[in-house]
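Just the one chain here, laid out as structure tokens, in the form predicted alone.
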Amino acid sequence: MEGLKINPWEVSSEIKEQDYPKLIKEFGAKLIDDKLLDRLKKITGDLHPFLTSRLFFAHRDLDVVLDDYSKGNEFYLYTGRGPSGKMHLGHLLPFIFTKWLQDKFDVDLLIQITDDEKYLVKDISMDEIRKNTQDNILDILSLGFNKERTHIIVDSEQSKILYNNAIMFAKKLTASTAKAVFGLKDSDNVGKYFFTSMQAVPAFLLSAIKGRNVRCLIPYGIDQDDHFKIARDILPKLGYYKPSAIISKLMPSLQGTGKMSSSDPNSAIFLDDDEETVKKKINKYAFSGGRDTKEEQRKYGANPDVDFAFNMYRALEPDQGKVSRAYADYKSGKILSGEMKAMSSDAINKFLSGLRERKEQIKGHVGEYMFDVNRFKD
């Protein structure tokens, strides 16, 4: 869209809720409609709040994955994380949804940690990236992923198997395509041109190992779409299925636009923020859908859908009955903005406290989750 930048390395701070349907149309993906949601619900028994709230709102060939699944054919999940720094809630929410998919479909999950990409695109040392990698993996695993079916790939550590597959992909990718899709320039390092070949590998890795095609479903934020559009174009040329996708909006910053950013502490709730810091950020910076005065709020109600505090509460409160009541009460004016912010802070702090406890428990066990090619050979 004119005036908006949205790619793996840059997102315009001006992006708003109303921009997403236009972006998806421009990107050539499809909105997840009620018919597809009903089909998912028949299989899973319920729908994750991220689907009903339309945080995950678009797809590429999700219906094809469901067709195959209904015939008894396997598929697997793939998602990832670039370890450029400590994680915030915007980074973690897609993993929450991915865990739900894994639990509901009982499938393998590949989690790619793109430490090589961060070295190529950020002014950051490999020593710092390694430290971030270790901590980010613990944060992700603290969500409670199935140890038997979760497989972490750290690019620099699994470089042999990744690279040997990536060069086959790279041979089909031209520099002109990389330039056109990512907006790369002659002054960019050559690693940035090659990296999308590394990110494509998990989308066909199990097929390559097993010697037969296995469908791959990738949950990702819309800013990563360029990588997988290229993958969908090239993989059939290598004899593999196009990867399917389920695509999310970006978790907005506390201020309500753009996305949470590690470079702006006041735009995000970080996983290591203490209780008082969370309360302070929500009270001071969270964009409100409420009215300017208490009297107006009681009379006209709020707009919960654009309210940061409500949307975080909706994302993290496990009791969706409570969420539905909060939505109705906030919209009618029964709940004021300050009360909504207090409810949101409590939900966030409870969630973060649980993460920290499980993070301590998982230390010393990370090796049990690391990718082992032998586990996938038929």
Contents of the next structure:
Number of protein chains: 2
Amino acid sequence: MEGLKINPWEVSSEIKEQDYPKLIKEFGAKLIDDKLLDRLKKITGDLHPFLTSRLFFAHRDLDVVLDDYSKGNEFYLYTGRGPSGKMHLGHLLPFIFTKWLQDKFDVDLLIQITDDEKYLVKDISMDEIRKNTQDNILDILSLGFNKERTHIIVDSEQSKILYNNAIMFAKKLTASTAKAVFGLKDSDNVGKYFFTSMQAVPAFLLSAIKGRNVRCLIPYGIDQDDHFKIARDILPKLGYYKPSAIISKLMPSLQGTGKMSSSDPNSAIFLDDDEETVKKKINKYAFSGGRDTKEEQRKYGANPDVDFAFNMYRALEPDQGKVSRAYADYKSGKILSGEMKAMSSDAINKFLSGLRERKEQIKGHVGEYMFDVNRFKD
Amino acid sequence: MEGLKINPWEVSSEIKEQDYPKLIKEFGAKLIDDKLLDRLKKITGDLHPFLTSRLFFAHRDLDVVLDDYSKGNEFYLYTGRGPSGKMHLGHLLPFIFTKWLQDKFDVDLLIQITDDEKYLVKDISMDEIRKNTQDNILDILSLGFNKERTHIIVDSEQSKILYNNAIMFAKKLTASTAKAVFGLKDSDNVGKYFFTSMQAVPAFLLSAIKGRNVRCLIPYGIDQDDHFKIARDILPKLGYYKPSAIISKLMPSLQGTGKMSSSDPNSAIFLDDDEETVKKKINKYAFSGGRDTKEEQRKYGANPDVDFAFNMYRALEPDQGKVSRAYADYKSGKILSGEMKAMSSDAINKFLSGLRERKEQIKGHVGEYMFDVNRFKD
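Please supply the corresponding structure for the form predicted in complex with another copy of the chain (the preceding block corresponds to the form predicted alone).
Everything in the complex follows now, all chains and molecules, and the chain you saw is the first one.
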């Protein structure tokens, strides 16, 4: 894996599908095998397309969470968002999956908005971050999260409880570990050194508040693994469970390489892109798994798994029967790239328009989703 | 100054009186000269014995504070305490001086209790730190601080406003600066790296809250200079004034070297020592500036300036006329060490008994001294 970089602040654009199992082995996590999928399905009734498509493909101690859950012990979910800009589809996919987990298991979900980190690592003003924070929260909530069990932690709003717990964590984390794991340098600011402690807190916060151990399951992209690997080392030293993880590949990028990026408007589909823009982006920029000509496509068929349009269709089309048929037909050459793109644009536009509708309904209710420590006191 | 160490976490025991002007020059601060003392006296009416005795002997931009004050611009005071154990007389002396400044200038005073730092740097539990915090606050307040203008910031209580401002500071502070200034190592925890940002916040907090620049004057022991030297570098980059400082020598130690230490019960007079214990400690352990024999003392006189008993008498005897006479008589040999020690024990015991009385009155009112951000909003 020489030269491949994948950590919270840097991702090589050359990560290929076949690299993932090797990365996971190197990181010390496990692949989600068919047995574990079956076990999940027994509880959840069906499997989310992100599981069957292996977008969420690896885990740490997911089996332990399920063992505990089957004994009647609740766990909770924790995920997050760094509000560095407006959100695109790639940002939203992990939340779609997290919502599915929450709905299936009926558990609490902490969503950490790391406005402090964005301030520390980016050349961006707090005013801009505040605006992004408000917009991002609304975008996330427009997925329709359970109001009773969804708790948004904006770091700067909850810095009291976060900091007071973060120093427990920070006491166990040396600068040399922070350097080795994150590639921090002496020239980096001391806030960056400390921040990983703030990001670790939600992984044990409910245990800290309740005064008894509650398991935490964290869905995250593989690029965030370093943060939580450290958390798994340190939490037992504080008397808490190691957090469990369900880990995704990098979210599919419009142009097929690396992550979607907020800084390049054509590298991603933004949540506020209108129907025509979506169509144009899919037609013009979407990485295709189809053949170069109509004839070749009819003859050899496409590779749907690397096809952005198909992947979005699979992610967003509610009728998974249709998706299976499209997969078969696209692969066999019965469907051409242009048709796949049209189906995908439609699914994306339907999804975005649903988001926009729910967004309007949710405006004015955002406060009801904000983390309140008193709701967790037994 | 080879080999002399003086920083927040380490103090050589060999600092001698003659080292101080050199240290101050090396640190880039200024001595408080007679002209500045005269100027102070014109405003305050008299000079505190810690100024005339040159215990508070150096400054950074004290003249700038006075310039501003003379134009009708208020400043505020900031000092602190790390609650690592119970307090002794040496801990209380800077607060005595700070109270004098507050009373003379009628200004706000922020007192930061750095419970987070103590947790990060010592092998001590949060429960123990919490107990120390309560005890220390009561000890400090028993000096009789102005309730309207004294604001105690317990870091773990005010971590929201502190952290949110500290990240502004942290963004400008590199790990390499923290290493160079504090001698931090890669093996130190990341909390220690970040902490200096938390300690810097009260130096600009009122400006941040009010949204306009207010000058801050910080009385501190020379061993804390590193913290505030960094603050003076960074605050202007955040649009704030450099904090001003009034700097003391290391507080006189019972046994004459280094600082009084909470860990050695015979190295210090504790605030809960009873009258007999005080007498015994002064007689048995107090570093003396007197001669070895009665005859030599009569003939050559003592050196009151290095004499612990005399220094405490000077610090705590309210009648400074008496102090001047004692100084002359002790120096000339008219007073013997034993007599000086008796006078000193009496003054200390009177002072401690006054503290205990006020402490009883203040119990139940401590909450009224706690920092409340709303009191500073214009």
